[in-house]
Structure formats: C-alpha cells, structure tokens
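Okay, so here's just one chain, in structure tokens, the form predicted on its own.
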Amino acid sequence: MKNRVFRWGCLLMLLLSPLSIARAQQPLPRIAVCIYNMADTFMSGFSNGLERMAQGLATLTVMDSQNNQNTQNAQVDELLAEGIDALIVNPVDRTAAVYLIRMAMQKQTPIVFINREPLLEDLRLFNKAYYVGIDPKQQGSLSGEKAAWYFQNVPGADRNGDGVMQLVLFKGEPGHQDTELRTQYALLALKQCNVQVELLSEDVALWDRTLGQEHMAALLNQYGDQIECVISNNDDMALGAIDALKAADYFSGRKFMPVFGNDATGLAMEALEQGSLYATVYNNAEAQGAAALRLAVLLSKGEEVTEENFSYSMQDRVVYINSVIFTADDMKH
C-alpha cells in the first residue's frame, strides 16, 4: 500500500513539474495559409479541410489572395513580420515562388508550398522549403488511359467509324503545371494506347464552370456531333460543358458524350451518379492537406523530417499523393 502511494505521488510530482506544466500549456504553433484564390472550387474545399484537421494541432489564419500575386506577397511579407511559425502557400503564380521562398529564409521561417509546385531549383534554394501536391503527369495518364479504353471498347464510341476519335480538350490556366502536364500526358497515354486522335479544339477555359458551359456550346455550333470524347483538366470545366452537353440533347435516350474531368469534387461525384461525367482523377484534397500541414507543424518545432514522424514518400523535398480514377460504374457497385 504504501509503494502504491509512492508511486502515485511520484507520478503527481511528475505531472506537476514545471517542465510537464510549460509543455502543457505550450501554445499551439502558428501556421498562416495562403490560398491563391478562394472562388475556386477545389482550393476552397482544401482549405476548409484544413481547417478541421487543424484542431488541436495547430492555429491557423487562411488568407484569400484573390488570384492576385502582389496581394500574396504583401501577406507574407506581413505574415513573417508577425512572427507567423510556418507557411503554407498556394502560390498564385508559380515561378514568383522564389520570392516567396527568399522572403522565408530570411526569417528562417518553414514554408509549404500546395497545388502549385514551385520550380526545383528555386526549392532547393532553402532547406525549410517544400512541396506537397498530385503528380499532373499521372492525373493526365489515367484520364487519357481511360479515354482510350472507353474508345475502343464501348459500342457507338467512334460514331463515324473512322478509326480516330475525334477530341476536345478543356484546358485551366495557361502556364499551370497541372494545366500542361494534364493536357500533355492525357494525350500521351492516347498514342500509347494505339489510339489515333484528331484534336478537334485545345480550349482554355481557366478551370471555370461558365467558361466551360460558353466554350463547350460555341464548339457544337462548329462541330455538332463530330466530336467524340471530351477531357477536361478539372471537374468545373466538365460539369460545364455537360450543361451545354445537356442543352443540346444529350444524356437523354441515345445521345451521349464521354466526358472525363479532374479533382473529384462533390459536384462531379454527384454527376458520375447521375451518368452526365463518365469519369473524374480523385485529387486526394485530404491526404494533401494532413501531409502539408504535418510538415508545417513538424518544421515550426523545428523537428527533423524523418520516417519515422512523416509518413509519406518524398523525393527532393516533393511530396506527391497517388491518384486514381473514379467511373460511373464505379458508383453502382
């Protein structure tokens, strides 16, 4: 009995010590999120997520820059004068991430970079410096490889029977790695099925629903029912080319268009049920976002990245998600 006293009141000291009282009320690190521009779908989403995942872990401030790259360099610039504890930036422009990335270092503050990968040589500028997102070059792959398998394998796909499928593209924003790497690869992985394409129209519609919807109608005044298959870099293109799609007559008795997007949003998922998107990349929103913010609390306690505590794979301080891809058939098993 007595023992057992000693070892409780051991415990108790223990628990009470200055050293266990200071880590229990060590404040939670500062982590500041910069998102390029809230209006957009899949950034909006990721962001929220975030923000759950962040309970208990870390206190966030998310910032809207409003797709504007000055306004995100004046909030990092005051982000850092506060004496934020790590970044998490989703840049607005790509190759103005060395800026951002010259800014962190001479805090010798950690910044993550999301969705919009910096170029290598400007990461490797700062060893607190990293990247987490989707490989493009595999989500334009599985569409393209898709594509060609609904091609070649469902009856009516090549309407004229010709041989050659006859394509439009939607692409995002011009410059965006996922908007180039997307476009490349779908294609790529078309040839490497040993499917002739006639690229009918490479259209920018700047990830945008509405832009999808005007593009995609101006494009069956010119092309009607010559064009065979549409592949969209995201969800909110597609689902607006489906509504033109739709004001034209198809998706109701015989008349339909194969239409392949990218990020799986819930409004897509909501259209792979109802059989209007035949297919959609899962852009894995949470499993970049638990690895982006699991490296920003890890570096703002100035830890190091090891096995051990980061569980994803990486290669030059990138972190890439796998992606797979989502069918209508999927959603009826």
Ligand code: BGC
The other form holds:
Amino acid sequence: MKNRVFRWGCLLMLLLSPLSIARAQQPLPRIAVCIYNMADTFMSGFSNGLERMAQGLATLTVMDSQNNQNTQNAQVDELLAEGIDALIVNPVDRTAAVYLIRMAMQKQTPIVFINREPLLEDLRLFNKAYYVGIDPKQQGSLSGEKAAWYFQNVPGADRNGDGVMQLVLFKGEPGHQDTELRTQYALLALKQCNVQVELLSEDVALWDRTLGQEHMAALLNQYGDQIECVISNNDDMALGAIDALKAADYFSGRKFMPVFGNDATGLAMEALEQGSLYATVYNNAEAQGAAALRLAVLLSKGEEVTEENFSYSMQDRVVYINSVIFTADDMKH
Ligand code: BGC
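Go ahead and give the structure of the form predicted together with the ligand, now that the form predicted on its own is out.
Full complex below, order starting with the chain above.
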C-alpha cells in the first residue's frame, strides 16, 4: 500500500514538474502546407499523409492553389503576414519559387519545398529554404533499365523482330524537373543498355489519366500493334494508356504491352497486381513527407538541423529520398 502511494506520488511530482508543465503548455508549431493542385492524385495523397503524420507534432493548415501561381503567392503572402511558423510549399511553377523564397526571407520564416524543385541558385538565397524530393534522374534510369531488361529477355518483346524498340513516351508537365529528367534518363539508360529505340511519340499528357487514355487511343489508331513499349512519367498517365490498351484488346490474354509508370500510387499497385501495369518507380510520399515535416518542425523551433536530429542525407539543403522500382513479379512474392 505504502509502495503504491509512493509510486503515485512520484508520478504526480513528475507530471507537475516545471519542465513537464512547460512542455505540456508549449503550443505545437503552426505549419502551412501549400499544394499546387489538390486534383493531382499524387499530391493529394502526399498531403493526406502529411496531415496524418503531423498529429501531435504540428498544427497543419493545408491550402490548395488550384494550379495557379498567383493564387499561391497570395496565400503565402497572407500566411506570412499572419505569422505562420513554417511553410511547406509545393510550387505551381518551380521557377517562381524565388518569389516565395524572398517573401519568406523577409520574415525569416522557414520554407521547405516539396515535389517541384526550385533552382539551386534560388534555394541558396535563404539559409532557411530547403527542398525535399526524389532524384528524377534515378527514377528515369530505373524505368529505362527495366524496360531494356524486358526487351532483351522476354520472348516476343521485340514484336516485329527488327532489333529496335518501338517506344511511346508519356510526359508530364513541361518544365517540371520530373518530366524532363525522368524522360532524359529513361532514354539514356536504354541507350547504355544497348537498346536501339525508335521513339514513335513523345507525348505530353500533363500527368493526367484522361489525357493518357485519349492520347494512347490516338496512338493505337496511328501505329496499331507496332508499339512495343510504353514509358510514362507517372502512374496516372500510364493507367490512362492502359485504359486505351484494354479497349484495344490488350491484357485480355491475347496481347500484352509492357507499360512503365512512376509513383506507385494505390491504383497503380492494384494494376501491377492484376498484371496490366508492368512496373512502377516508387515516389515515396511517406518518406518525403516525413522529412519535410521534420525539417519544418525543427526550423520552426529555431533549432539547427544536424545529423543527430535529422537522419536524412542532405546536400546544399536538398534532400533526396532513395527510390526503387516495383514490377509485377515483385507482387507475386
Ligand atoms: C509525380 C506526378 C505528379 C507531379 C506533381 C510528380 O513527381 O510523379 O504524379 O503529378 O509530381 O507535381
């Protein structure tokens, strides 16, 4: 009995110690998350993940700029004026990030960019400006290498037997680093693996499933079964292409097309399991979100970011999360 009273006493003292009172009373940092467009499948998933992760760590306000840079500028302006503790920003136009950086710098408010990488010279302007993303060169290489492997190892992959891969590429938004570098490095990897490519089309479908479907249907009309491979900058466009391919009798057991996506969204993983999507590169939103949030929390508390309190590798205030590729075969294990 005495022992129990003693234990309760200790617990009470601990709970009421000045330190724990201070800790309990300390408000959570207020962090604003500005998303370029919530209609984007990948970014809405990213933002939902951030909200889940922030519980108990920060009070989050999520803003949608509906693909309009002026709207985003105005939102950031207002958030800074209200005295927000830190910003996590997915810019509409990555070259406009400089404007946001300058605004944040005036207030000395930390700003962590995600998904759309500001130019390094802009990021360098302010020592509380960071970027968290995934290296699109690595992502492009992973798709290109896997497509080369498929072409060189799967019987019948070279449908017309001409030794050349007849390829269709689906590109995201022009100017987005993920569009340009994923494309460039996928083609480079194919070349380095000694696959000769005939690029039938390099089609801009703006990350969008419907456009992917419409453009693929048009390409099938034009090229029919000449197309031997489809590489897409993201899963939504790849799934759109698959919609059109299904309508042209692919994946029904009679015909197959290797389609490569990027992101590993929920729907893409289902398509992988069903055997329509051949591979997708992981655009690990959880890890990117966790790193961005950690940075925003540390910086909002005025703490220095060190190897001890921030476990991700970083260069020039740029953090790249590592990527991997998933294939249909991985899903069978
Ligand atoms: C993703 C796309 C997304 C885009 C938005 C890319 O990294 O792969 O799915 O639409 O980011 O900026």
